[in-house]
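Coming up is one lone chain in structure tokens, specifically the form predicted alone.
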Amino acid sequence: MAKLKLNSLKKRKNKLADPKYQVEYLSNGIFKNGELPLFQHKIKSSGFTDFKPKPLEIFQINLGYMCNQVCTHCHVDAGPDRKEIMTKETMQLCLDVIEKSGAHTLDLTGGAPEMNPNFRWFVSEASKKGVKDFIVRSNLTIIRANKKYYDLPEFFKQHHVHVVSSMPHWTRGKTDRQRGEGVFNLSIEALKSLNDVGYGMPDSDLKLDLVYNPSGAFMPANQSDLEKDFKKALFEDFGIHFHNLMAITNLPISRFLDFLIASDNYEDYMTTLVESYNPLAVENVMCRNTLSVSWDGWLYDCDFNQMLELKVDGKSKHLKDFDLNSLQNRNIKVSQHCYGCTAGAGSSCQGTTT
């Protein structure tokens, strides 16, 4: 298992540990003296007056915010001592509301959503229900990090399951530097085991994919060039394929939010942010067409806000009262963490969005 070098921003009892103290962080500072502006009225001057979703294509469930990684810029602030974790029961909810949903793509994540007790049978369960598209995201050294782990390549191929996974940079050393030191050695371990059974193989429909976010205080390059860097390199040195490479901004909120701070780097960033605001990044971000689920079953648009705890808007605020229309006619909320998704080409949990 990968050295930890930290603990999370709960266990270490920091103040940013609690959702509502970020969002008013957010909201404060050089925000609240206008020097910068808010982003509800950011995408009102853009044109965008009411901030509605498109109908409904992904399901986005968090299994529990356990994991074996405890990363500097991880948004959930997960680690092996968070113990919040999806019950069976909860899980049951999910399956029945899934056909509800009308949602074409399952997306799986965490912490290490393979940690969850019930991980395995959730999938078989959800497998059923013929979803176009079912997503795992793996940080991939769990697949190395426990013997009981090891055959989840495996696992993930008898239910054709999309394994989006978690790789910071091609090099040991900027890789181990974000996430923890070992974690580069056994990610490629990991992309082997994949790669033994079929995924991210040339025209191998067993869909394996790759999450870049850059390391420090600056916006990812390009996503298509950094793909051909990643595949080359990988390739050259490892012999590992995959398929495509997903670019995603970091976002202000959690131990991400607390390295800037500390770096003396938060208004920077944000001024970069807000500087590279793009219209036309806004017309896809996630929260437009997806649903994100906590482990304990609430409803919110976005994995992000699940995590400043912004549960969505009306009276259908949890699996238990799961309405659909009701959904469809909300309106999303917003907060400055918002202008992560809205920057330069976009981000999401697909990646760019323009």
Second form
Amino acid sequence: MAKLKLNSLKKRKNKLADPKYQVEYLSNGIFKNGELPLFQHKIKSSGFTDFKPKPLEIFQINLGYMCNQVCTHCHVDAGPDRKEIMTKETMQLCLDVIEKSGAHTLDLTGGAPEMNPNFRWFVSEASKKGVKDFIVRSNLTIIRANKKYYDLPEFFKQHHVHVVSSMPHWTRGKTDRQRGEGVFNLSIEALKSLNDVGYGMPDSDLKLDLVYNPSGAFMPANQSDLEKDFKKALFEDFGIHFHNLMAITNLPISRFLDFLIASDNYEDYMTTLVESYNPLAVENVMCRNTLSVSWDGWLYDCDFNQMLELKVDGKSKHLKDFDLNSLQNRNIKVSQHCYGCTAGAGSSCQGTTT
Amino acid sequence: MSKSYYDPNDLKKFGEISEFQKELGDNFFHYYNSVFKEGALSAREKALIALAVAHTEQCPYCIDAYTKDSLQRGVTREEMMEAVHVGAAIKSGAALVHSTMMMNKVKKLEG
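Please give the corresponding structure for the form predicted together with the partner chain, as opposed to the form predicted alone shown earlier.
Expanding to the full complex; the earlier chain stays at the top.
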């Protein structure tokens, strides 16, 4: 993996910070010369002539791109230098729409969503909306980054939040190479503090799940095998418990795309994704049951399309114009990055899809 | 014929060896796939054994495939290198243990 860089692509004025350039890049080269098929042709040839959503289940809100970490693989290009965060007014719009959406799962992500100054207010208000599963995606280190975050485990518990945390490996070396020096130790401390209040403990209904994504240009192995290895190592070495592991494939966008190109892995990685295309995984890809909301209230088929600024098709493109009927009839926007979700066992924010 | 003996793209053609002898090829792949299934040894442990043997056999295709396979299974750099050292130790040990034959012969001939 490339050496950790301290700034986002945007701050570095890297060409790949421009979503249009990324979409263009993903449509050129091996996809333009016909070496590999375009994703829209591939799904059509496996029977998905109309790629439309199923009933909405997950409402995923990105509270902003600000983060205390600058991970090498980040598809958001998040970091401390990113200032795009959701305002209280947009949060209010989200609260209005949560009930209208009929989604049973609310999923808060970022950046580090906890860094949004209105995070706690929003969680308190949203937890009154009666969703079955209220997820907060925490990078763990934020819990130990500053005294003002130390009580987050208690806060999560108070609102019965389902914590989903990134943990790329059970060893220091692999974790720190991907997420930055010192991240592993802080993550272990944070997991212990979550365990201390009951999160992740066997039989506890305070759910703590981990997200694994590979540390380089390769796909994840079998999710349940990895879960066994994570559970064994984290318990034996640190006495840590968690519930489930979600294995996610790195999608070729943003900083991971930058890494793929810079390390000369792009063509091989795309070839692997295309050759691992699994029609069964297409059935349950997350864009079919999820809506993604950006920090400024725009609607997307998924968090990846959000980062590529591919807004949903149709008239209902913003929280202000939310129309569930129109959204349910939209065509899902796809490009070559979608191969990441349909490869092998499939990949989504909820782990494998098969 | 390409200008080099080894082409990374040939690894993808491995499955095509059945083209010239289907029955034996199919039998081999059935056996090969069965070996790598989770059994008394985990798939992760098998990947590490395969990686070590790939080095002692000096098979570039196998090194390519099992390095990637090991990474996918969460194997660390240290674990991979230790596995290669195990293979190397056996390989060098196997050479050195044969020196007892040489020594026996020397001692017999020279008394």
